[in-house]
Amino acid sequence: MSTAFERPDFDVIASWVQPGERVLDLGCSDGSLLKRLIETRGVRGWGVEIEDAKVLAAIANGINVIQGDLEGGLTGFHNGAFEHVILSQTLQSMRHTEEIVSEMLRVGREAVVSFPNFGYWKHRMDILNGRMPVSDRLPYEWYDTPNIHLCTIADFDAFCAKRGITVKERKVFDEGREITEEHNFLGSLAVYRITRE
């Protein structure tokens, strides 16, 4: 799986976050993204993570982290408490997708969501060949995957449109390079900046 240094979504997120903003990183893992944002953008950041080892790793990275299950919502956070709420490559493992996106937009002025694009041409080829896709962005076999809601870029666009969510910006990548056309076919990773405005 890609490391933080190979993740183009981290670069995009860092470019969207303004210096000094309040940032909440949901499913923050070891806190690598927040650490980067704190060091390079001077943000005030907090993370939420469920796994014990990742919480300890985030603490070791100097991150303010709360151990919690995102499936229970973000009831501990006030409306508009953050400028940005981030869900980086975690959306596909959420059971209650609509609720978590709604909660992100309640507690944050903007939400940033990144996810592997199931419509990517290599994934389509795997399906045509009778197998579930396994790749850098989808590294699990069908029987051990934490991913339960795989979607395409077109699916997420429709999801936002149906709920009155504004897509302020979208970046799409494959193997670290930005894709500028045929996003749903050529892109393996999508990064969205969304709001209710």
Second form
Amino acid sequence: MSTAFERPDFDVIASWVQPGERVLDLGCSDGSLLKRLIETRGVRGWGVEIEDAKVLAAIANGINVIQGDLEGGLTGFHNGAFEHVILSQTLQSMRHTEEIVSEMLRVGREAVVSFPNFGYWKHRMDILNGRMPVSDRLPYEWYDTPNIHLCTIADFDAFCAKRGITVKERKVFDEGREITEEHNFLGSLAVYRITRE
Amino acid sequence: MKAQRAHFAEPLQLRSGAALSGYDLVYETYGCLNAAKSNAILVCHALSGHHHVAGHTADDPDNIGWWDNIIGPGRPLDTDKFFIVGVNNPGGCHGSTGPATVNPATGKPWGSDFPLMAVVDWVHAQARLADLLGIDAWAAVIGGSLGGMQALRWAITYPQRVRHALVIAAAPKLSAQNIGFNDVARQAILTDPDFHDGHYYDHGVTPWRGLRLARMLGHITYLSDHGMAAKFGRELRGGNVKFGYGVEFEIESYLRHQGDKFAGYFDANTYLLMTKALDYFDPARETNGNLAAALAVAKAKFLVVAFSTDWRFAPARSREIVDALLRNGQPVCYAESKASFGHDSFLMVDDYFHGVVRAYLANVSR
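Now that we've seen the form predicted on its own, could you pull up the form predicted in complex with its partner chain?
Whole complex next, starting from this chain.
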């Protein structure tokens, strides 16, 4: 189980869900987040995961895990079947970014999306110094990174505005602490609560 | 373990409208039923399976159970933790009442007078066996292929009696293609001159040619193209083609061998009956084709497993079950193994599949 420091988005997500709600966690890994939401918030949870080892770990954790590829969309998931659909720090590594966001808002009343903020000041410094950023949130080198759709907080805001998606809430963190000003400059991790409503 | 036999005198009312007046079930048990009788797992067999699911008998060390690789001490279906029950379904040919057993009304084998069975009929028969064993609710019902359909049916028909349904390499109903293959297999048997309208026992013959063809055809659908290519390719038995109709390619040799072996011990009427039970299976028929509505009554948690190389019951068919459960907000895990053996993968040692079942059942026994 990840600690609160490693995954401050876990705490935020926990505060956004209500007991009895149906939660779908996309890329649920070993089901840690769902397990926490089930145990502490009393939600009903399902996860989607593609990797065998993680599916196995999620099953061992007693989580309802569906093995599947998010790149194929959420075919089979019924419209509005969930109160919350979560995509935690995965958006930046997906090929079909637009499709998954629209699929999340199809099957869920509300979507929770978290991602590393490329506009974080240390990343900007790296670029100014002529190098691709490597940090706690972006631990990969340019040649081995799975992150192909990195964006800044300003980029994601624009993305939502252009598609008529309402941002209900946004929380931004750096080193486990919530950032209250200059989000796009001081925050390394962004957590969005979005909806079409 | 030793096969046991139970007689059930009360008639079994069948989906077809017919009734089976009385019947015997042959079954085996493994491990110990706990005091609360809460650790029992029913293993349902597929087309050619039976009650002997694991281990071997003292007098026949070579007769290993058909799912021995997954059932036993320390195995995913751990007989140190669970009480495992294997049963030969009525209509079978491994000891339970079926077409080859004697019809008390005539003193002769039932033959084609034996009533056709549906999956739900087997489930009712198995429920009576559960009663006999004092098992109110199974910790789990598990099966592959046609066995998985029984697990699904159990969860719908006896929702209070199944805590977990493990549905492996199955489908919620057969496709036209599936039924088509089954009918070719049946036609091979039905048109065999030795079939005698299903009363071949009286003539001292068996329609083995038809049964052999049926099995050869079936076997192709159990394997994957890739798996067959890897195992046999275009390998020749004698090194060169001989421009004749004898065995030339290795795959021919394999299929003929499998067909001969099967036709030597399996009953053709049972084969016909089993394929029909497959064709008729469609629990959503009772809810206007809505599978989610059919499954809504289930109280069980589900583990659904499919194999990516299975084209007989492809993963998409398992996803129909999963999607119906998701639609109802029911608990379900779904795993898709990349094992290369096609439909038969569920019978093979596949670390991922076995790991999934092991991990799932570890929480069941906890």
